[in-house]
Every structure is written in structure tokens, then in C-alpha cells.
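One chain comes next, on its own, written as C-alpha cells: the form predicted on its own.
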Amino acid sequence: MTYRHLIDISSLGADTLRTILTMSNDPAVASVRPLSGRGAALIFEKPSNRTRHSMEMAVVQLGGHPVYTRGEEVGFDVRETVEDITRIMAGYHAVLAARVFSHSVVQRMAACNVVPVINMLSDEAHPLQALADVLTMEEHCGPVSGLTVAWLGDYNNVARSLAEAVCLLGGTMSFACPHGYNASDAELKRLTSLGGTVRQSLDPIEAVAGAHVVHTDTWISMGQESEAAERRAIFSPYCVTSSVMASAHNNVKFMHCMPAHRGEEVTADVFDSASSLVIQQGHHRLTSARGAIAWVIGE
């Protein structure tokens, strides 16, 4: 038997991505309660607000029992190997989900092929966030295929997964990232091969021109605290301000995966404005989690 896994967006393909999005929006998926009587292990090497609450409630709404587990409780490759942990937990749970530092951990879990595995975040990908982002954009802005989506800041795991989703669905992705923190030429070519249009600039104003949605993320992620001062200096020209937003489409929306730092990557007047979709975006983390879990377990 081959199990379904959600490790990154690009491995899904456009049709499967659309299937998960459709399932996420379908209330009938929860009414079937496909996890009834079964458990879901939620393993967190990195703490999270939205991810923990959305995944736990998604499991409950699907009829299952979530088991929150801290990273030190399993100790990937310290207390036990990734493979041993995965095979043992497969005897207890219908699905394993992990929020990890290294992408290779979730890849190794999936390679065991003993239970469906969901990547709740790794250093390379954040597929659940990308699903929530697409659900939010399509709800408020229309099909992604007709959108230009701008990203300002670090080309990080969130940016990569968002770009994969936008490209698979035929949209346009426009990046403004400082030199050394931008997507490589090979990465831009890979994204383009997924089916969308991709462009990159060092100039935020150029990148947001005509954009329907502007995304950003914190400049300093967990594990990068020692780089804080350097990163603030490098990324300061990429702050999303009202003047930056004014260069975009006349009905532009702002999105941020949160947690946000007003006055750093975005000004308060943009983050708290009527054009901001950050709360709706956060709420769709539950919607997308429900669809993703239902899909990997085969419902």
C-alpha cells in the first residue's frame, strides 16, 4: 500500500492541489468524521500558535483525537531514529504531522510509507500555510490564475510554498528580495516549470506594480535570532508601507502568515487596514488543515 503525504506543494501537481482546496471548502468532509476513533500525532520541534490550534481542531472536527507532542519527547535522531519513531507511531495513529527544523525529517518519515505524513513546517516548505493563502486569495480576489501575487522580503519556506501553489494554479508570482536572500535562477526556472509566470526584482515598487495581493513575512524566523540586527538593516527597504501598496492594483490586498512585527516588515497602517486579510488568512489555517488531513487519509 502506498500512502498519501503532504510534504511540499510542488509534489502534488495542479489537479491534486485543486482537490485539496475543494475538500477544504466542503463542510461535508467534516460531517463524515473520517478520523472517528483514530488518533493523529502532532509533533512540534518548533512551537506554534496557529499551527497547533488549527491542526488540533481540524482533527477534532474530523472525529479524531489529536496528541500534541513536543520535539524533545520523541528526540528525532537523538533518543530514537526518525524511522523508528515513525514506525512505532504508525501503530497508534492514522496520520502523523510534524513541524521540524530540517526538511529531511519529514521526507524520511514519508519514505517509511507506513502512515500518511503531513509537513506542518520545515526549513524548506510550509504547505499548510500555502493552502490557507490560496483559499483566502480566491475567496476575496478571485481565481489565482488571474492574479499577480507579490512577495516582499526573504525568499524563505513560506515564500517557496506560496510560489509553488500560485504557479501550479497558473498565476503570476512577483518577488522583491534583497541580494543574497532572493530566489536563485535555478529556483525561478523550477517555479516557472510548474505552470505560472515568475519575475524577481531588487525593487519593491517594481515588484508590486499591478499586484492584486502583497505578501510578506517576518525578517527573523526561529533560529535566526543571532542575525537580527544584520537582517533588520538588510531588509528595511522591503518594509510594506502605504506608499508601496499604492503602487499595486487599486484594490490590492495585504497578507501576512503571522506572527507579525508592526514597524519592521509591515507598517501598522497597512497591517491593520481594511485591505488586510491577515485574520481571514489565519482562520483559513483551520480550513486548509481539515482538507489536508482528509486528503492524506484518503477520504
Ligand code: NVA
Given for the second form:
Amino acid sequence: MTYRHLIDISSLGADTLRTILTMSNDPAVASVRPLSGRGAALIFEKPSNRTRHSMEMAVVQLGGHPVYTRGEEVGFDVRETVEDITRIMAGYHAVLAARVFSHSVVQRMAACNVVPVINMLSDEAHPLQALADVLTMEEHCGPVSGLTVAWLGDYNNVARSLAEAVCLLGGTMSFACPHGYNASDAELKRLTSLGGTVRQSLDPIEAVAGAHVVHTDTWISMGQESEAAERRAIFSPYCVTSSVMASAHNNVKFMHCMPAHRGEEVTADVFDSASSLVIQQGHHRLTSARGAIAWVIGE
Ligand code: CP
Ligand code: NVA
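Now that the form predicted on its own has been shown, please provide the structure of the form predicted together with this ligand.
Every chain and every other molecule in the complex is listed next, the one we just looked at coming first.
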């Protein structure tokens, strides 16, 4: 038997990505309570608001019982190996979900092939966020295949998963990232091979031309706190301001995975504007968590 996992978006392929999005939007998925009498382990090596709460409530809505665990309590490769933890927890739970520093930890959990595994954010990917981002865009802007999505700032975990989703669905990604924090040529080629159109610039105004969505994230991801001063200086030209938004499509929407830092990656007037979808996007974390869990457990 081979279990289903959600480790990154690109390995799903376009058809499965669309299946998960459809399941996310289908209220019948929860009504059959596919996790009835079963557990879900939610392990966090890093802090969380949206991911913890949306995943816990998704498990409850699917009829199961979530068990929240801090990373240091299980101690991946500290108390015991990732594989020992995974094989033991597979006897208690229908799904294991983890937020980890190293992407290899969730890959190793999945490779055990004893229980479905969901990546709740690693240094490389944030697939649950990308699902919510696409649900939000399609609800407010139309099919991704017709959209240009601009990303300003750091080419990080959130950017990579979003770009994979947009490309798999046939949309256009337009990056503006500083040197050293951008997607490499090989990465741009990989994204293009997924089926979309990709462009990259050093200039935010050039990158947002024609964009239906402008998306950004913190300049200082969890674990990068010691680089904060250097990063603030390097990224400051990439702040999403009202003049950046005015250079995009005339009905452009602003998106951010949150937590946000007004006055750094986005100005307060943009973040709190009528064009901002950040709250709807955050609420779709619950919708997408339901769809993702239901899909990995095979319902
Ligand atoms: N966007 C997101 O994953 O938020 P949390 O870190 O609060 O879970
Ligand atoms: N890029 C951010 C996303 C937080 C949800 C981080 O990794 O901290």
C-alpha cells in the first residue's frame, strides 16, 4: 500500500491539485466525518497561529481528534529518529502533520510509508498556504489560468509553493526579488516546466505590470532572526506600497500569508485597504486544511 502525502505542491501534479481544491470547496467532504474515531498528530517545531488553529479545527470538523505537540517534545533526531517517531505515531493516528525547519524531516516521514504525512511549513515549502492562496484567488479574481500573480520580496517557502501552484494551473508568476534572494535560473526553468509562465525582475514596478494579484511575505522568516537588520536593508525597495499597487492591473488584489509587518514588506494603507484579501485568505486556511486532510486519508 502507498500512502498519499502533501509534502510540496509540485509533486501533486495539476490533476491532483485541482482535486484537492475541489474537495476543499465541497461541504459534503466534512459531512461524512472521515476521521471519525481517529487521531491526527500536529507537530510544531516553530510557532503558528493560522496553521495550528485551522488544522485543529479541520480535524474536528472531519470527525477526528487533533493532538498538538511541540517539536521539542518529540525531538526529531534528538530524542529519537524521525523514522522511529513516525512508525510509532502511525499506530495512533490517521495522519501526521509537521511544521519543521528542515524539509528533509517531512520527506523522511513520508518515505516511511506507514501513514499519510502533511507538511505544515518547512524551509522549502508551505503547501497548505498555497492551497488557501489559490482558493482565495479563484474566488475573487477568476481561474488561475487567466491570472498574473506578482511576488515581491524573498523567494522563500511560501513563494515556492505559490509559484508551483500557479504554474501547475497554467497561470503567470512574476517575481521581483533582490539578488541572492531570488529564484535561480534552474528554479525558473523548473517552475516553467510545470506548465505556467514565469518572469523575474529586480524592479517591483516592472514585475507588477498587468498583475491581478500582488503577493508578499515577511522578509525575515522563522529561523532567520539573526539576519533581520541585513534583510531589512536589502529588501526595503520591495515594500508593497500604494504606488506599486497603482502600477498593476486596475482591479489588483493584495495578498499576504501573514503574520504581516506593516511598514516593512507592505504599507498599512495597502494591507488594510479594500483591495486586500488577507483575511479571506487566512480563513481559507481552514477550507484548504479540510480538503488536504480528506485527500491524504483517501476519502
Ligand atoms: N500563514 C501561516 O502559516 O501562519 P502561521 O505561521 O500563523 O501558521
Ligand atoms: N516565510 C514565513 C512564513 C510564515 C507563515 C516563515 O517561514 O516564517
